[in-house]
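Single chain ahead, written as structure tokens, the form predicted on its own.
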Amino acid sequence: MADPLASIVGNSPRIRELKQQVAQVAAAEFPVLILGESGAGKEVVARTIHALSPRRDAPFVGQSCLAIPEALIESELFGFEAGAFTDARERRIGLFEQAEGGTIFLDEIGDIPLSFQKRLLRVLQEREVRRLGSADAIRINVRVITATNAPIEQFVSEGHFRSDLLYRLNTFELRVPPLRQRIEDIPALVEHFLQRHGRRFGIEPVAPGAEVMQQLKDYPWPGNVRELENFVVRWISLGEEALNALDKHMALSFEQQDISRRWLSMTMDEIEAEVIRMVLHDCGGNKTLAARRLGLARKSLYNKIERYQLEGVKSKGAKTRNRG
């Protein structure tokens, strides 16, 4: 049998590191946050402690809870009766039923509805769950792992998460390291993705040569693993054509900086503005370009946008401020 480990593919020393968590933590029955940038791998590594745990054997269920619109996320967590609303023609179990025994996996929590993070709560502490238009509790056995890109801690002070939750959520903290942070992974990932697709286009792709692959280690990544794996894609069907569809704007503005005196003078929230702020100018003003490029989800985006006081940001002579 192959080692569920494997499937976090990578050998550099941050990545080692958080294997071996991985590892310690598979075996608990604790809840397990786990943070990282978009793109990064979070859901390969909440998949890989399910595998390793002693529940490998029950069903794993995952849900970005970004992909659930806010009238609905009750329904889809913890399922309904029929009649409890309109077109609620049939019983429907909710995805914590439907993890019974096994593992529920909760993509971008930070960015649930505050109205809706007590009734969570109130499950993980119960451990059970009430269906829309019942009155019956039902026992649920899941172990519960969540995982957000957004700054959640910031999130709690601003108010926008409950500490009491979030609280519950972390009993074990991971996190999972962006691609720029372990350029040294970037071939093995390159060849397991390889693999990967060539077998599922009928091919044996050949792989980047020596000056393709330092360009990839030279490129910043904004999109990380996710990000690289789709350039493996385009790679296999189009050649050094490619590196054509790779975004150097990026890495470009920070080189048209004075990084060691500027840059260097400034504080983590200016830098942060800074960033976001040339990251819109590059993108026209388009915040869902902006969000992807900087690893954020759009809401987390639209916060740092009110909270530096962005909005309007055309051109890179317009000014930030910061609130504090």
Ligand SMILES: Nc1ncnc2c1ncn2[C@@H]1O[C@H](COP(=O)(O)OP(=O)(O)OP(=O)(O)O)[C@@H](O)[C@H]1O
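Basically, rigid core = biggest C-alpha set you can superpose within 1.5 Å across the two forms. Numbering follows the first chain given and starts at 1. Small disclaimer: the values here were computed from a predicted structure and weren't measured. What changes on going to the form predicted together with the named molecule:
- The Cα shift for V22 between the two forms, taken after rigid core superposition, is smaller than 2 angstroms.
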Second form
Amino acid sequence: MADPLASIVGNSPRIRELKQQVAQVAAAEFPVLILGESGAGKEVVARTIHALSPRRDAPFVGQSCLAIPEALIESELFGFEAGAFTDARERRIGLFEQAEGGTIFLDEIGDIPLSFQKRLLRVLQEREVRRLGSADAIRINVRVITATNAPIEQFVSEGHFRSDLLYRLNTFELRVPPLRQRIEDIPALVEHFLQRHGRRFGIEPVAPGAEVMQQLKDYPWPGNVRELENFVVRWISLGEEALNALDKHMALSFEQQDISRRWLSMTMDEIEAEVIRMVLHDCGGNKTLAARRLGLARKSLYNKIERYQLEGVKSKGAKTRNRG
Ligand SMILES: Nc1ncnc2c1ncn2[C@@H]1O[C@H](COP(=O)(O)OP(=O)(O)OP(=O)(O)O)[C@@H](O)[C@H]1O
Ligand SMILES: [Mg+2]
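Form predicted together with the named molecule, following the form predicted on its own:
Every component of the complex follows; first up is the chain already shown.
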């Protein structure tokens, strides 16, 4: 059987560390909370944990909590009996029961309604569910993995998320680093997606050359691996034209994204690297100006640029000229 860890593509230090943690937590039974930006690979990590765990032959049931309307969340997760409500013609098994013996993966857990959090906590504590319309408790043997891109600690302090539930869920926390903090992984990911999608289209795709690859490394990937995957799909059919979509996206994303949401899942080093990257970008790559804006000596900015491998950061204008 192929090594499940191989489905997490990348060999950067951060990804190697992540794979190590994944292998460690897989064997254990305790809940895992996966933190990381949208599209960074949280679900890939959850599936890999399951595939490495003793539960691997039982089901993996994944569900985004945001995708379920508030009124339906209980029946979706716990199921219902025939006649439980007007439309309930026949019994329906909930996701927890479907995952029996295996793993349930609840994505966007930070966004579940407060009103439902207490119910969920009780199910986790008692390891039993009750289908809607039934008084009988059904014992469940399910490992719970959750994920969120929301600043869940902040939600707790603001009263939107129960602290007792969080402590139930985050026995072990895994952080999936954003793509811009592991740009060394870009070539391997591009190759991976070229293979996967090339095969799907039944063609032998042409790999991007060194110059295009450099542009991919310079780009901050606000949509992370999912955005890179979309790029590769466009690249297969459009070639260089696929690059045009990137700048537009970046201009929008840095203005529109809720930065604090992302920062709460990052380490101080990552935040520092990101701030420097943004200021450099804003200063058109002018390091003297950037150092002044950041209140740093030039020498110390240079050191940080080297340490965080930010050498490629250019202004948007410079990029456009290079391309034209
Ligand atoms: N390290 C990786 N190796 C291979 N493929 C990856 C990797 N990370 C992400 N992907 C791919 O990128 C896409 C997005 O990943 P995934 O769905 O796991 O992200 P996510 O963090 O769960 O996103 P969201 O927050 O939007 O739910 C998927 O197609 C996934 O297969
Ligand atoms: Mg996901």
